[in-house]
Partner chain sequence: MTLVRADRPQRSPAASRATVSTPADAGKGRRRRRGKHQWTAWAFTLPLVVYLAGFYLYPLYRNLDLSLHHYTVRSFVAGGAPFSGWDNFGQVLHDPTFWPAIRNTFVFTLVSIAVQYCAGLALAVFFNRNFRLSGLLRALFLIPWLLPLIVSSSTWAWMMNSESGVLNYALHFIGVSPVDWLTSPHWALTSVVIANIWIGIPFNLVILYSGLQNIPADLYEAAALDGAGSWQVFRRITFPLLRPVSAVVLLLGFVYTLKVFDLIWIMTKGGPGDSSSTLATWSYRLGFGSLLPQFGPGAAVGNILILIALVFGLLYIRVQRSQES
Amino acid sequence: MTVPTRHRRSVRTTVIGVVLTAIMLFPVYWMLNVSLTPQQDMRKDPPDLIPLHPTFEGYKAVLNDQMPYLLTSLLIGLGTVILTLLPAAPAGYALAKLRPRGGGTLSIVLLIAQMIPGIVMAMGFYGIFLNLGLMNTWWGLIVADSTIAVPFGVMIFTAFMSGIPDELLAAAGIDGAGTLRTFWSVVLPVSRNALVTVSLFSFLWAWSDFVFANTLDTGGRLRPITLGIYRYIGNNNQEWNAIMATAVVASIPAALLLVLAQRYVAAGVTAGAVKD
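The form predicted alone - chain by itself:
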């Protein structure tokens, strides 16, 4: 292939990528545009492609009305990350390196667990939480959200830790480290990419959860941002700039985490794809 031909193909691929990216990101841009549009310009025909007279009234309303929901979602997200890592990391280590009896069956069960629709799990949790008195509690949502994240976390940790050389673990054993010490001092430090990947996806699932929140926290004092947006739409169905401002603010933590952790996630989700 000649250099001009490669150059033309590269330019064509770049243009197609830019166009597709613009199409996918247009709803995000429009959400930002509407959040800055004054209420009196909301029904203009045709609408303004850029906010000619931007207003921040919607964002003021968000800070006044939605901040408790944002803090609750942050609490639930961090709690879900902790509750996911505690069982998922040791389980992944056991399946990858200790190879317990029935490990293959357990891996299949974890894969099947990922296929169960969230609404089905929510109905089951409703009956259990009602009997245990966990309805309308933020820690109940942490437990529910972690049930989705733990199977995913175990599979990611298993794939990543399978690539850790056995010689590294053997060297730790020669130095007198037992199984737990080897896991804590050797395996976890070199599993940073997997830790970041599982933590990120766990947080994002908890942050964006609506099904569990709407089913298990219908009257609690602390509610996540997804319920805050839902209630806001119901109470302010004409104030679209405030509604979109709420969506923009709720998207900022997830977007920042994805940008900051991008390279770790790329390495974590592809771990185990190539075997020596």
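Keep in mind the model is a prediction, meaning the values are calculated, not measured. Numbering follows the first chain given and starts at 1. Just so we're on the same page, rigid core means the largest C-alpha set that superposes within 1.5 Å between forms. Compared with the form predicted in complex with its partner chain:
- Taking 2 Å as the criterion, L260 does not count as shifted between the two forms: its C-alpha moves by less than this amount when the rigid core is aligned.
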Contents of the next structure:
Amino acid sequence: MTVPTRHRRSVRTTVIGVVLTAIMLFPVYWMLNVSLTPQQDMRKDPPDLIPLHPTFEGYKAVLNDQMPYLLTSLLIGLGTVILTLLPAAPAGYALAKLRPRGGGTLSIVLLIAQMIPGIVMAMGFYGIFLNLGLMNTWWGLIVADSTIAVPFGVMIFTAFMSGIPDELLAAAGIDGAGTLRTFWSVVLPVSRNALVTVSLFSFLWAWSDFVFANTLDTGGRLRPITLGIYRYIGNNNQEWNAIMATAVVASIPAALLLVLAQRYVAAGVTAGAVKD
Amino acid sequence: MTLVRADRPQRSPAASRATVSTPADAGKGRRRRRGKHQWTAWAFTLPLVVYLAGFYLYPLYRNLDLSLHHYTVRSFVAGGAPFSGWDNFGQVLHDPTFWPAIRNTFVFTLVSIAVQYCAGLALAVFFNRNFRLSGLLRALFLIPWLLPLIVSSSTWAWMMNSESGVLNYALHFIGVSPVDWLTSPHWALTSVVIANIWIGIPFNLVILYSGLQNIPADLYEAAALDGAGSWQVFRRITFPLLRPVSAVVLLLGFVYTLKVFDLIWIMTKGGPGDSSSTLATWSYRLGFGSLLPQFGPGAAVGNILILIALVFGLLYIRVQRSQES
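Beyond the form predicted alone, can we have the form predicted in complex with its partner chain?
Now the complete complex, all chains and molecules, led by this one.
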């Protein structure tokens, strides 16, 4: 094959790739487009394929109506990260390196836990929260949201920490560090990547949660952004630019995650499913 | 970042500790250290075990309890609901929604994962050619999977709007009459399947792509030397070697798709009628969808859903085990 034809073929492949990506991302583009479309053009036929007369009315509405929801989601997301890391990181270390009796059973329990439908958990939590008076509280929602991420978190930590060389841990032991100290000052620092991956995903899942929010926190003072959007759709289902503007703002964490931590995202998706 | 196999063979901790004392002494000491070692190991797992008991087992128990009692709103708060055995399950089985919900659940799940898998595989093979920008484009492909479901669902709902949706405009453009995507009982299920396929393609792409990366390059080189065409390479090398990863992605996709709730609820609420109701949305509608909640039957439907998920979940665990050994 001569160099020019190979070059041309490679350019052609890139062009095909760009076209495929554009098709895939069309709904995302459309969300942006509608968020900038003035209300009177919303039902225009044919619709404007690009925002010819962009307006920021929708975003103004977001600033006016949705700020408390966004802050609540931030709070719940951060709380969920902490509540996820607390049991997941030490358990991951134990399963990877300390080999407790019954560890294999625990791993299977975690796999099964991941398969339980959110709606079933929501109904169980509903009963419990109602009896304990935890309904409509932000920390009750943190508890519920963390259940999405904890089994995944343990699996990531276990996979990652079994890659830590035994020699490193033995060296810490020779220097007189106990297991707790070894965990805190050797294992956790070298597991930075796993910590980042688990934190990112638990934040994103808590931020995106709708099932738990819509069953456990419908009447609370602090409600998350997913309910903000849901209310928007229910109440004024005509103002689609405001709805889509909220959707765009609610997508910011996902976008940030992709830009700042792309390699962790791909690793997280894969690690949940295949270990290789 | 590469994640290492969790079951990587380890040097046993006892073997690496050489002791200079007498054999009998060493045996005793080792046993004691072993016991202490077990205690430490359990101390590290304790937070997780407590967590699972409180925040997984207890809600699941509550759910089972709900499905076996006759609960009203009052007894739900105050307690004292009479035990009703399998009544809730019987009621659910004879409900006219039962069979449509079962059928929709399986159609939704099977069609979704079949199309997601094929599209994901084709894209993975395509991206495996590592052309310019391929890394960036692959990252962009993740976006649908990362967006909050309420965002993607409401975007699709607006795109599928009968009067002003861009999808009907596109159909009009190619000369097809408009479709009532979300409001016609014939199309509602198809519509939510389309949106769900869009969300699931990235998951399939990423996992299958990582599977492709693990196929040794010299196999391809050997095939190229033998003059194999690209279809032959795919059929004889790529697809067979990808089979373990495919099994994982399909079974996991099945279990995850089975429990999809947000998307359908936000787009159609399971309607019109029961035309897009699945077990998940039906369970929610029974428990929370009306002013007269039927917690018992709702929980019963939820438990049926768990049962189906478990069957395929255990199958997945078996497949994974057999691949590891």
